Each structure stands twice: as C-alpha cells, then as structure tokens.
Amino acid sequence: MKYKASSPGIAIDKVVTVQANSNIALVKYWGKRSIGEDCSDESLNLPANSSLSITFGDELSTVTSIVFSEKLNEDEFYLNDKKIDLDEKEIQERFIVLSKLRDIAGTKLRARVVSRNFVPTASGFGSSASGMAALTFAAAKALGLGIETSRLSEIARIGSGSACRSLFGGFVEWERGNKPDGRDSVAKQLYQETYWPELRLIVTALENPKKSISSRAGMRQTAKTSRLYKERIIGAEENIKVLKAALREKDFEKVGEITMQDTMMMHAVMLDTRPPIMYLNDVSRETINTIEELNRKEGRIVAAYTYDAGPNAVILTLDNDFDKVMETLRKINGISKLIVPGIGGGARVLDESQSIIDPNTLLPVSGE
C-alpha cells in the first residue's frame, strides 16, 4: 500500500487517547471476496458485498490509549485492566495495522496500546469494529500521519472490517470496491448524525451471550461450505440500493423491511454453513416474532430488527412509538437490561485527562 500522508513527526512518548464507538449494519457483511480474480490477498479483508451501518453514541464504544517509545522493546497491548498475549492467531491478524502504519510513518519503534471495551466483547454488538477503530485512529495521530480518514478506512478494515464503519458517523456505507488491492474498498459517511432525528435504537442485551464462534472464523466457514452464499452476495448488493433511496426519503417503513430482510438473509447463509453456525437464541427468536407481531397488530411496520453475529438485537423504530416499543420488549423474558444509545459520531482525538495510560510513567492507569 502507498499513501500520501503528511507527517510533522512521531510523537514519542506522547500519550494519545481516541474513542471510537460501534456500529451495527442494516445490510450486513458477512464473507471475504476470495483470493484470484477479485482479491490478490485475503489478509487485505475485503468484503464480498458493501455494507451500510450506522454508528451507536458513546453508550457502546472503546477508548483507547497509545504511546510509542523507545523505551519499548516490544509491543503491549492491554484490555479491560488485563494484559493480552499478542502471539494469539486473531489477535496478530488484528494488530497488523500498527506494522502497516509503522511502515508508512518510516519507524520501528513499538508501542503500548490500552483500551477499554464499553461494548460486551464477542455478543455481536461489534466491539472489535470500536476497538480497531480506535487503535487505527489513535495510531495514526500518534505517528503524525495526515491520512484522510477514507483512506484510513482502508487500514482499520485490515484489522476489523466492520472498523473501517466506526471512524465514521452517522450512516455510513463500506464499499465492496473492485480492485483486487483494495484500494476501493473503502468506507463513507452518507449522512451525519444528526440527519434523522425521530429515529431510535434500542439494543436488548442478553445474560451470557458471549458467542462461541469469531465472527472472523465464522465467515470462512460459510464461505466454504454455505450453498446460499452466493445469492446472498447478490441479495445484499441489491438491499444496499434499495436502502439508500428509502434513507434519502426517510422512509422508515421501507428502511425497516429490508433491514429485517438482510439480517435474516445473513443468518439464513449461517445455518447453511457446515457445521450450522447458530448466533441467535431462544430470546432472540421470540424477539423476532415479537416484533413481528406488533407490526402485524399496528397494520405497519412500527420497529424492526437486525442482528450481527450475536443474540442481541438491535430494534430500529421512531419517537413516536418509541414507548409503545419497550413496552413491548420489557415483556420478553432473557432480556436483562435495554440499552438505548443515540446516532454517534466519528472517532475523535479525548482530552487527555482521560487518558488511560499515564503520561508521566507510561503505564496503564487501572478502571478500578
């Protein structure tokens, strides 16, 4: 990869701090282009199909610290107060960012990385979309990189595809692009936040929904051995189209419907995969039919749900059924807490006295 980035220096020793929050997508990605005509490296993360998402307020996001120095001698990476082994397989395939920003900065010095997770790690609420957001941004401003943040995109999506979304706010669409290096494949914001005011979400949090299967080592499987994959691909470009005239409308009804439609296209290819991969729980099924329903009863589509590679759903409505909807949802049981966070913002540069890695040690300041 080559950039164009002005650089006025790496800023050693000096500690940088970002919050980036997490998204959930109405059309969804799920599967890597492969490897010949349409993708020379599968390590570059490029998706089969774009996608199109928009990003939670600050109720579900990472803040994370950074500093290179030459007092390092290796790499460190600590998350949630716990420090974490860096040969582990996925996390390598997610700290490759720092060596291609490295690259582009010209230096070798390693860093200390600390972040904390305000979303639940591996329940579908897209944690690792927040943290790689977060890691890549701090990163770059941390190096004295002047990446514009597209083309940033093109590095967060190496580490976390989904990431590549959270730099951004609002609504965002991920480009599937068409060169096989991935220099199209890039994300854009489509509106800011603050575009569609009436509209809520609400996201259901289940006790124990830690999923058993990485989303990454998931989306190989199906790959693979799913026989549906490729008319989903199809399907999902197709939703992506639709989607954008009915966001240019604010038609929530039409809005609603093909969000349902692509996440039960995502999770149809999942239960086609060998062996099944099977996210979606009790809890999340009668959610389902819930909300299925109240559309039913109200002669409309008053909410309606999406899920990623988790049991816990996100409910899309609008302010004026907003109560009607959790009381609808607080009924449910399994669901233990309702979390309604608002359309965030990009990922930006804290203050740093809310640093979490202290500037005068270098070491990581405890949530305790």
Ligand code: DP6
The other form holds:
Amino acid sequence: MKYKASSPGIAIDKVVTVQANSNIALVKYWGKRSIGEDCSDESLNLPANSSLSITFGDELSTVTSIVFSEKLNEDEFYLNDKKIDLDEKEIQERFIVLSKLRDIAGTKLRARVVSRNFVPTASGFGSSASGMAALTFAAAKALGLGIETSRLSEIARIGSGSACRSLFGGFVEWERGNKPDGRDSVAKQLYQETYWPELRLIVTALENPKKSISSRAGMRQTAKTSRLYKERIIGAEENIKVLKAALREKDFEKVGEITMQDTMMMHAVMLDTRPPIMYLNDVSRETINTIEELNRKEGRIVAAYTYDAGPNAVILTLDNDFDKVMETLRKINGISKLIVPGIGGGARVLDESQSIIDPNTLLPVSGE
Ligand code: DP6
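Next up, the form predicted in complex with this ligand in place of the form predicted alone?
Full assembly next; the chain just shown is listed first.
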C-alpha cells in the first residue's frame, strides 16, 4: 500500500536530523499511574510522581535522522547500524509516538528512522530518554508541526517517561499533573544549562555492567507488588519541593542530600518488589560507601551519588572539590572509566552535513 502526504507542511523525501541528550534525574520517576489513578489510558505513560533532572552534555546523546517518503510501505528503524524489528512489544509501545505525530499532521506517510547513540561504551546508561526525545523532535520537525516543546513533551513521554525531560536542556521538572488525559503531565525547564557553572557531573562506567530487567517492566512490577511504593510516591513529591528550593539557592549540600536520599528510596522500593529488582552491585555499593566516607571525613557534603536503573553512578560535585572527588573515585576497583559530561542543552536540529541518512539515496549512512 502506498501512503500519500496530506499536509502541506510535510517535508517529503527531505531528511531532518536532530540531536537530543540523555538526562539524570535527581528526584526519580519510578512507577506509572494505572486506570483509576488520574489516568484514562495506560498507554499515555503517566507517572505516579513528579521528577527533576539535569540534561547531560553531548557526551551522552542520540542523533536521529528521519525521512518521510511515499516510497516507503512501512516504518523502518535502524539503531547503531542494525535494523530493529518494530513488531517487538516494547519497541512498538514506544513507536506509538510516530503514529500520534502522523495523526496530528493528518498523514499516513511512512518514515525511515536512523539513530545512533553516543553513549560511551560500558557506561551502562540507557538511551531511551535521548532516543525517544530525538525521535519525537525529529518527526515533529519533518512533519512540519509547529508544536511548542512543552506540548511535544507530552508525546515524547508516551515513548519514554524520561524522554519528555530530555527535550529541554539544563534543569528540568516533569510535573506529574492530575488530568486523566495527561495534558498537564509535561516537562518544563527550570533553569538553563548555564545556570550553575560550578556544578560538575562525573559518570562511573563499570567494567561489566550486567543486563537487567528494563525500567518499564521493573516499574510495572513495583507498582503491583511493593508495599513501600505508596510511601515512595509521597516522599518523591516532598523531595521535589525541597530540591527546587535548594536549586534556587544553589545550596549544594541540600541538593546532594536530597539526591542521595531520593535514589536510595527508589532502590529501596525496587528491593521491596517481588521478585526483588537489584540494579546496584558490589562496585556501586563500594562507591556509595566511599562517597559517604569522604563526606564524613570532610564534615560536609562534597559529593553526592545517584543511580538510575543500573550499577553506574552519576556523581555531583562542585568545581572546588572536583579533583579531590576524581582522585577518590579513581581508587575504586571495578570502575573502568570516569566520564565527565557537561550540562547540556535541549533537543535541536543539526545541519545536513551531520545527517545519517543519505539525502540522495535516502538510505542509512553506515557508522563504520
Ligand atoms: C530509573 O523513562 O526509561 O531512570 O517511561 O517506561 O520508558 P519508561 O521508563 P524510563 O524510566 C526511567 C527510570 C529512571 C528514573 C528517571 O529517569 O527518572
């Protein structure tokens, strides 16, 4: 079946390339609303609590090129030079984003999507945040949709919750919202990436980060089985309030304290899940103990750790303490690399020279 464009704004056979960066939440999202909890449709991917993140620099990002074409009979997706099966359940759930945007544009045109993740090898960082933010942003641009970014974050959220935050740079809040249709569950920028230049991030990349249960599957299991989960939802909303005040004051010690408490609270409900979800390993625990010991010795919070759904830490510190913290982290066995990403901007269109779809043949450009 051949699909035809129906909206005049659509760039047919014209490649659009964007970059979106990953992010690290200081107050985490772990759990979705289900029907009856301010939710009319679970595929809207509505969070149980608000979350707050920092967008990484380009060191942890995804570049996506997209082209809508009448020559395509079905959507195609290539990730890191491999063709991905779009019938796979989790991929299908995420690619609803394309259909939503097509509906808004009033077209059935099929797309070729080519993505490359720039996530350092073994960093263990998932790429769904940057990946889905890049896909949403690229598709919206190619379809000629002049939707404002906060509205677009509603669509990116469907692809991946954390992706709605990656549309923006700097310090970003994803508000839970209360509407069952999710119209108020959107991300917004609190501060630009230049807001706190002294704040530094360090990512610990472990030698052998093992594959574990996906966040999506894990949080469903937590909501079903954890008794601590209800308490966590309340705690996260309280943490957001305190964190926002601490960010306003640039109070590093308070930011650090909330960040560490929040990640441990999330990992506690993971452990309280049946069967238990354990993302942290011995190296993660040693890193936590090392940072706690450093803070105790210094008599103040010089560094704070946070862990997503994996064993790699993101460490927060300030410029003045950066060398000391790096030196301390270098002594930990099992950390293969320390990555120092900046704080970065939101999703943006790249120029044609950075396209990973050949503009003439419309075929993927190999990364080799
Ligand atoms: C632990 O955004 O990957 O990183 O919405 O199902 O795609 P889905 O989940 P995802 O979960 C992220 C969980 C987290 C915490 C966070 O980033 O807030």
